[in-house]
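Here you get one chain, nothing else, as structure tokens; it is the form predicted on its own.
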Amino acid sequence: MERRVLVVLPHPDDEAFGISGTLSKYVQEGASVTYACLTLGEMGRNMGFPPFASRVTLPSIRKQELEASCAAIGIRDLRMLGFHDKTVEFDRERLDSCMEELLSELKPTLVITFYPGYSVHPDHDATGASVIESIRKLPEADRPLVYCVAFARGHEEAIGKPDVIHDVRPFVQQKIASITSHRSQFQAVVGEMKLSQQEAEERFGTERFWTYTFA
């Protein structure tokens, strides 16, 4: 059983589709889960459907949505680190410093982040790269286990198939609550979320991770 889990992702809603079931499982098992979210998604294009946000109001709306998602998952330790959306890759020195401080403070047994180079968005890749390099600096015996999320085109040809697949069907309702908390985002992508329990389990019942191996 994991004892201390640190999640590092750049945008509100990054946790929802890919890992919220796993996080719900860890919370229920008694793990301490910290979610470090780098930005408030200020540059997001989706404003709800029909639109209810504006460029001015979007950061505060996405902050509220993130807090609601964490409440649905059961996360009590949410850190909002104050980076700006779509600029994470240009703020690497500060990002590395933040990652090293989090690792020193929390001493996680498991870290979850994006697989650098295989996560599509520059913010995702920069976040994953900083996490990996910060952990690499730790003495080998002190390094936590690292699970990465990957979904870039051709990623399985490059890094192989995921070696960790979690059955999160018992947590699918928490997962749907996490997804639907991000109303400004998911409505434009998914529309109305009206699924039976069976449909929800088939669609959202597994989550995949790659264990990062330090060379």
Given for the second form:
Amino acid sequence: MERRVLVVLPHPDDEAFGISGTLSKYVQEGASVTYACLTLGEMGRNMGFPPFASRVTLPSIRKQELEASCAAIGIRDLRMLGFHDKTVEFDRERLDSCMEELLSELKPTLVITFYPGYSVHPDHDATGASVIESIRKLPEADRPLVYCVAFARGHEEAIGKPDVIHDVRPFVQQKIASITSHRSQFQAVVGEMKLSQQEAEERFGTERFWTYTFA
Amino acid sequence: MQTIHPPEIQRMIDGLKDQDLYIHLEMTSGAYAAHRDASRHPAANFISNAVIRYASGSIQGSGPYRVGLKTEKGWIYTEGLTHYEETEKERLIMAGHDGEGKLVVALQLSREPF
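Hand over the structure of the form predicted in complex with the partner chain; the form predicted on its own is what we had up.
The next block holds the full complex; its first chain is the one shown before.
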């Protein structure tokens, strides 16, 4: 059982499709889960349909959606770190120091982040790279387990198949609640969320991770 | 956001001329453009809180709309605008959304930083 889980992702909603079932499971098992979310998704392109958000109102809307998603998952410790969407890779010094502070404060037993180089969005890759490099600096015995999420084209050819497969079927309702919390992002697919329990389990019941190996 | 009503945009453009303004100007094809379709090119830019001043400007077209602002030494141009924030009276908040509602361009002007 995991005791202290630290999740580091750059955008509100990055948790929803890939890991919210796993996090719900950890919360129910009694782990303390901290979610460090770097930005408020200020530059997101989805603004609802028809659009109900603007560049000015989007950050506060996405902050509320993030808080609702965390409530659905059961996460009580949400840290919003104040980075600006699309600029994470250009703010690496501040990012590295944030990561080192979080690791030192929380001493997580498990860290979940994006697989650097295989996560498509520059903010995802920069976040993963900073987490990995900050953990690499720790003495080997103190390094937490690291699970990464990857989805770039050709990622399995490069890094193989995921080695951690979680059955999150008992948590699909929490997962769907997490996804639908992000209304400005996923309004277009919310209609698809009216699934039977069996359909939801088939579609959302599995989450996949790569354990990062520090060579 | 409301679909653009050109006379109202023109009134706001006229009301903001000849003064220092903060601009947010942006265009993006989305960070996932090439991930979803390899033939597409992921391109984006934004400039936020640069200070500009224009002596004249107008909105043109029949929708999506174009806005051109003539500055002392150059131009600011945006094509593809579809929506504006109707509750904003001091700031001009405009955006262009595609058929799925995704933001493609944005042009915003304000006397205060964004």
